[in-house]
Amino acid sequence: MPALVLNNISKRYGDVQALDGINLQIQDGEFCVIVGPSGSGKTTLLNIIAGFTKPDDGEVTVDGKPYNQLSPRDRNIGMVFQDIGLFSHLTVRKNISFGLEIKKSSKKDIDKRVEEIADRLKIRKLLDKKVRLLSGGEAQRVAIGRTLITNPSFFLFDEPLGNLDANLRVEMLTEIKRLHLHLKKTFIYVTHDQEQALSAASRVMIMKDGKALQKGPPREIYNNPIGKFVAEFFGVPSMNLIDGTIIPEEDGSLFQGAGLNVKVKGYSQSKKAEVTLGVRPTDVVVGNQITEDGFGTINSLELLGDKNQIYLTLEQEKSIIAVTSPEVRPELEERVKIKLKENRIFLFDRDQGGRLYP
């Protein structure tokens, strides 16, 4: 049986549709990253499921049960904020005891999980010092002890880590998921960030203006994106999109579009039609010793050790990036043949946003 089960969620703030008819099934144990841009709902659905936020409409149950009429406390659920909340003026071990303090577990009780707490989070030394002497990542990880401490029978996390530093993320991160695997317990975690849900989801549903458009294994979606929207929002970098004309060929079709000419030999239809062609920058060819489908001036280059991602513009002013070998070094202001790997090409309707093909 799934641990949670998100069913018809949607809640109006005034004219706002925040969310509109979520539906989602988090297995337990499993790691369900909520990702999408400001304003999609994602906090939204978290204070759902925490109790904070009453739905309009629609369920949220836990193996099984109704929750929607359970207070935040009767939930037994672990938040982590991106906004941490610790008491500044008191320690570590005073913010970390705090939920079974509340609870009145006995002295003995509370320094021995304190204390186990501190070790699995490296922060031990850190116990009897002052929160607000304490830098962001230890501050984070004080945070994470706090929410540990009460056992709690799922976690959720809200942007936990939008005030770091990009390095404290990555080790911040890869904590989080050190935690996940020795706690087999169920996490949701908020973030626009794409890179956090690729690095670290078992599962993920993608939202936009309170809608859920796409679920399932990061990698997945990465290669299969159910629209324009999704293509370009989930991947680092984004997805190059052209817009154009396909034209229909005896043996497929022709795209045109920013002086490229690409055969898409999987697509056929009857008549032209204006479109977006997808490429991920991964699948662009760059090189003058190649069969083109078009050409590209080189408008930067940079060099990221075992790989080199490449800004270029084509006619009509377009710009893509191409991530390539480190041995494709053009020098800037070169004029280039690109090439497009005809198997990894996608089709989206240029109005709709829908895929066409593959």
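Please read all numbers here as calculations on a predicted model, not as lab measurements. The term rigid core refers to the most C-alpha atoms you can superpose between the two forms while keeping them within 1.5 Å. Positions refer to the first chain, counted from 1. First, how it differs from the form predicted in complex with the partner chain.
Relative to the superposed core, K263 undergoes a Cα shift smaller than 2 Å between these two forms. After superposition on the rigid core, displacement of the C-alpha of R75 between these two forms stays below 2 Å. The rigid-core alignment places the CA of G216 less than 2 Å apart between these two forms.
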Second form
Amino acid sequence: MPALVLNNISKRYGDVQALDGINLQIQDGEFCVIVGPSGSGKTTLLNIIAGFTKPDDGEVTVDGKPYNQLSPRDRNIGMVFQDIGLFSHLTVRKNISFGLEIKKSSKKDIDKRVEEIADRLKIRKLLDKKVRLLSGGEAQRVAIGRTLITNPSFFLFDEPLGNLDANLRVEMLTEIKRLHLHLKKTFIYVTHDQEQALSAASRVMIMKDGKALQKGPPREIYNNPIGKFVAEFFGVPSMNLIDGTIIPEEDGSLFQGAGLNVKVKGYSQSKKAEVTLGVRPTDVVVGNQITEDGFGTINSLELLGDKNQIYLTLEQEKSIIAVTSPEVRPELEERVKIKLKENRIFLFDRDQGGRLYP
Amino acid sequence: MSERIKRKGKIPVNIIMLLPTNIIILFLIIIPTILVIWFSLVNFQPTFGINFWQSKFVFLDNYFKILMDDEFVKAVIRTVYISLICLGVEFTIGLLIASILTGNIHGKKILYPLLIIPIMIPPIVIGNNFWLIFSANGPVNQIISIILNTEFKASWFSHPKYAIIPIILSEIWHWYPLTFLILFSGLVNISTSEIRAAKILGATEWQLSWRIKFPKLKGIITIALVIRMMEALKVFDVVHLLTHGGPGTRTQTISFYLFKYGFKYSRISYVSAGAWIILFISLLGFSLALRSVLVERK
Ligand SMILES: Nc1ncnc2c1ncn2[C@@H]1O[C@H](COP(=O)(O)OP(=O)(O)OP(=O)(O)O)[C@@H](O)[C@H]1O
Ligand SMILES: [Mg+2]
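Moving from the form predicted on its own to the form predicted in complex with the partner chain:
So here's everything in the complex, that chain up top.
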């Protein structure tokens, strides 16, 4: 049975449709990641799950129980807020123990539990500090510790936007993943960084403008994006998108755009159409011994050790990225042949963004 | 910057710029202060026909005399007592309204200006209003008549015990917006995440207030108390308008006492000593109160 079911959740703020019919089922013990650009409604969704915001429509069910009428304090949820929100007048210790102190647990129990948590999160040395003096990463650990103390049945994390640098984010996520393995509870993790989502999640939901565009295991979304937005948003570096025209031929179609002539065998339709071709950087082949789809000029080159990241300019100033094996070493400004891997090509409707092929 | 100015050998610009303000402060604050110190140490009464610089030096005599004066001591105690009641009631009201307004209620925009009207009304208008409200045929007596179902015609202002009630009520009405505003600004500044974090950890509304909101407001509450207390200790207008300190001296406050002895009986030296005593006591009290806030900050 799914632990958490969101059924057709909608929320409007004035003219903004913050959430528009979100459906989601999360299994017990799952690590679900929600990604989406700023303003797509991620925080609003978490607030509805936690009970701080009432949805205009739809319902939240946990273990088969309707949650809509339940106040946050009765939901048994742990939440780390986007702006962290530590109790700034208390010490780290008092922040962590808050959840037990208001339940009037014995002092011995509280101390024991606080030290346990502090050890796990490696913040024992900070216990008697005022939270005002903590660094961003430390503050986030304390915030996690604070939610752990009441043993909630599931956890919501809203990743801070600006105040953690990339390294710290990765470190934090590793920490949270470890926690997930240890606790075996349900986690919902909001992030802005799809690279993290890819590596961490058992399931991902991609949101945009209050809608859930696509849900599923990250690999599946990566290999099978339903539309242009998801294709470009999900994956690092982003999928290359090239605008062009598709022309019918006897056996399939021919894509023309930015100087490329790409045969798309599997796609056949009756007349010309404006489309966008999508291809992952790893599926762009660069070299001289190939039958080319077109040419590009090397713009810059990043040698990353296990792979090379090549920035190319096609005709009409179109820039694309290719990720190749380290042996491929073209010169800067060199004009090279380009080939797109045939069975790894996507075609999208130029205006609507829907997927046409495959 | 200041180096260069000095080298020119002229009067530094910064001194010239500050001069007008300093002159005003000199005449409005420094000279009067020195004069009052002098007054309190000599025996000066304008009606004696002796200039104040020629008056007899009596050192601390005035201070001893006024401290022995039962009327003065009673006025001090009464003022403190009025202030404490006002503060208590105003804080309760202010906090209540502020808490209600931080919640989700309709019509906030109309309520804000309505709620702070009293503080913008001149004291003389408030005094006259309360005089009408508590007059023999005023609404207060009439409402009590209806409740008791007999005719009730108390003359509030000349009642030895109850004359203080209209004074206290008018003070409360006049000043509750101040505490309300200060507490409200404190409450809305508590971050939503902190409140939500407490809620999701299981805090009840009570626990939220006692463990999160009040501790966070401690500093601002102390400051509000000090500001309001300073105002309360000076209460004069309504006393003057409603009871004239009467009946007898039953509603006399410090300010009214000093006014009466200073300007009616011309005992300038005597009240100067009284003023210094009050100032000294207030400074002591307030600095203790504020120190607790400052220590907290560190
Ligand atoms: N209380 C509110 N009142 C009015 N509009 C709101 C409110 N909360 C959210 N919104 C709007 O709803 C939309 C979704 O906001 P939300 O905070 O959920 O986005 P988000 O996905 O969390 O963005 P970010 O990644 O920047 O945190 C935004 O357009 C926002 O302006
Ligand atoms: Mg957000």
